[in-house]
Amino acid sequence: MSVSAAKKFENFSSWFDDLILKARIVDNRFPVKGFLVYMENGAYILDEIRRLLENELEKTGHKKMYFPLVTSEELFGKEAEHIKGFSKEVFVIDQGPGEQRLIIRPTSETIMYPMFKIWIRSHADLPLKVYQSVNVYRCETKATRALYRVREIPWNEAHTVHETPSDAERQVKEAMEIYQKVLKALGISYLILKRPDFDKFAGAVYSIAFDAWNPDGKVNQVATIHNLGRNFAKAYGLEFEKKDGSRGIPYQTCYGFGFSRVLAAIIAQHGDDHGLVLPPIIAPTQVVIIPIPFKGQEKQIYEYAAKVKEMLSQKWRTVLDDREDITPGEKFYHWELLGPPIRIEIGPREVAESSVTISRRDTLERTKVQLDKLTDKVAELMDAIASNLLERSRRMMMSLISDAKDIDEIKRILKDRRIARIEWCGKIECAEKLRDEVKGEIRGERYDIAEMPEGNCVICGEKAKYVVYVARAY
């Protein structure tokens, strides 16, 4: 049973838009545009995924924190760059005349960081290192896309202060690698780029990306890590005094993670035409158990099924699916859409045999587990499934990138719904030129590994300093 009539690498958006609504994720027809309900499925989903990012913070010495919603106009204003690139996207409050207007946070350095100030009095106060999970808010003039492009973002953000330049960067390694492993636990595969200087954060001194593949060739950004130098120090007035008495301005970096677009990537990275593939890690259901019953044996069916999932009630999210007006087959279709890493299935054979039939729904294959040995099998289960969607994942992505000498090819591989990697001047007129031409952008060279180019620019032809991927992008 399909989703929809439209397949995942046919029709992303229609198979996509489908998904999220049977599967109960959100629902898009809030009556108000780029504003989502999350649904009960989804609501779960982005829970689990705040607490894994939160607890890997709070392991490095985060400290949780929420600020306030707002900040006022003349504090937004401070840091000019940052204005610039945000003034477009800011939602207003107008108190009406002779009240200050203040600003809906699109992102919170301008709310936070006249905290700091205050905070920061020594170099004993470094570092500070804090984070909050809320939503932002952004009023977003490209047609909005339910989970990639909303005006509402649940979202995680961190912003840290530091003494010194190499403790800023010791900082984005430390951050990189949270994000690592949060994507790796959620099977999620991604480009570690580094953008080029126009496309950077406004007032960072550099930014980093994490770009992941999507079923339809444009590319998902999930996270962003962004090294501020002393930008917004100097903007906001941040001051510490340093060992030796003499005052300093302090270096600072922050990182956001996108939960609804890293959920995005979830469904579709994972998902199929039979519905959600969820890893074992997020499901709101990890085991479902469905009883197959048999004239005469009903009894005895569902008396051993309700034995099975007290045994796995235990260690796993499990549901009994006793419903006695749906039959054993429109459960598998409704549970296949859902997503739940494993289905056990019970008839009057498995009770007969002390034993049970598994499922998995990464690739629907299917053996039979005797009851003593029920409890390992399915932890195993889950370790291969994890893995096998990571590992899938990733194969998908490689297989997504393609070499492109000139302007022609990288056309015919992003129509491919791919990524090109090409070799680059890094001139932002040959960039410019490319996004007119091929209706992509580059997205940044790779930086977590290096790869340096061998010929020649394939814009302008002058010899190349870097090479990027380019994509289209949500």
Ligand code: PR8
Contents of the next structure:
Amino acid sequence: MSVSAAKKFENFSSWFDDLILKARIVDNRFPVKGFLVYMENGAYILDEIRRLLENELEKTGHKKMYFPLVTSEELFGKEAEHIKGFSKEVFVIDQGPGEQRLIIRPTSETIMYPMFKIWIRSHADLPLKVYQSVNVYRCETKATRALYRVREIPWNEAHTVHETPSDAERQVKEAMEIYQKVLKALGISYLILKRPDFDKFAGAVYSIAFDAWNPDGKVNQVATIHNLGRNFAKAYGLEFEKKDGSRGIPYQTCYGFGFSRVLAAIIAQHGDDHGLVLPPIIAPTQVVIIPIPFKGQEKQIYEYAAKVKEMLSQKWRTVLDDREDITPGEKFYHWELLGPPIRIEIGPREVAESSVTISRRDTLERTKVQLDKLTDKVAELMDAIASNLLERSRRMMMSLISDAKDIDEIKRILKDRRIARIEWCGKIECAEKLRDEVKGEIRGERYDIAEMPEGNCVICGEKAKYVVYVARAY
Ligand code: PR8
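Having seen the form predicted alone, can you show the form predicted in complex with this ligand?
Everything in the complex follows now, all chains and molecules, and the chain you saw is the first one.
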């Protein structure tokens, strides 16, 4: 039996909407556009993702702080490109005549950097590396979509300040490694792309994005890293005394990790037609035990199941589903939907043999294990499941990418819900023509590896400068 009539690869949208509600991830019925209610499983996973990321940020010397929710119109307007990019997307608090209007943060550059100006005096104060995990608010004009495009955005943002451009460059690399590590732990696959200039963050010198694959072919930008150069530093008057006593303007970076989009990627990349398939590290329930009662032996079976639960609870988040008003078949269905990595079945035979039957949620394979080997087996399976999810997702991503030599081929690839790799001259007119004709965007060139063009731009036929990826996007 499947979670809904819709299949993941055939009708992604209905599959996803059914699943997030039934698996108690989010309820999208709150009657204000773009605002979600995170139910117990969604809230749990979000917190776990946050914990994973914050651990990595702490290990690399980032300091956690909390900044205000609002900025003023004056502060918001200081960096010209930034205000151009965000002015149509902000929520404003109008306090009435004579009072200044407040802007709710769509991101926190204009809130943090005035404070950085106060804090930074000399090279000894650098590098400065701070972060916060908060909600930011964007009055998205594009159609909203649960988790993928929301107006209340749960995220982590980190902001850094450095003495030299090469320090800032190194910081971009460190941020990339941090995000790679966290996404790997979650089994998520993505392309790391340097965005074309026309698509960089408002106020940045350049932007790098993590585009995760999605079953409907629309890539999901789960995180971005921006090298800000000195654009914001100049606008906000950041200065420091150098070692030689002269004054300098520092270099900045900022990077953001969208928790709701990462949650969407976990659901979309790993889930199947039975429901969620959760990576062990963030699963609210890691092991579920389902007793299969047999007439006359109920007591022994429940006692044995309780013993197994006691054993496994020491290491894993374990639930014994001992509800008596529903059948084991209904429990299987229910837990397949919720996605715990491991299910354990205990019936009369298992009790008699001192064993259990283990079933993996990712492959649905079942094996029998003796009780004295159970802890080791579960540990081994948890690792195997985590690596399998990552491998499977990587293979899928690679299979979604195809080279295209002309516009018709790009159209076919995108229609097929895949990602096209093309050669491009770099001109914005070609990018615009492409967008109009194929309804997909140039997402950028690989940042983590070098791909050199060999031929001509697939749009204008002139010599190509870049190998870029084209996809539809959320
Ligand atoms: C910055 N400033 O702001 P960014 N729904 C869900 N997730 C979203 C949405 C949305 N409407 N908008 C953005 N995100 C920089 C970096 C401080 C931090 C998520 O960058 O505008 C996306 O995952 O690129 C996006 O990559 C991330 O926030 C950062 O947003």
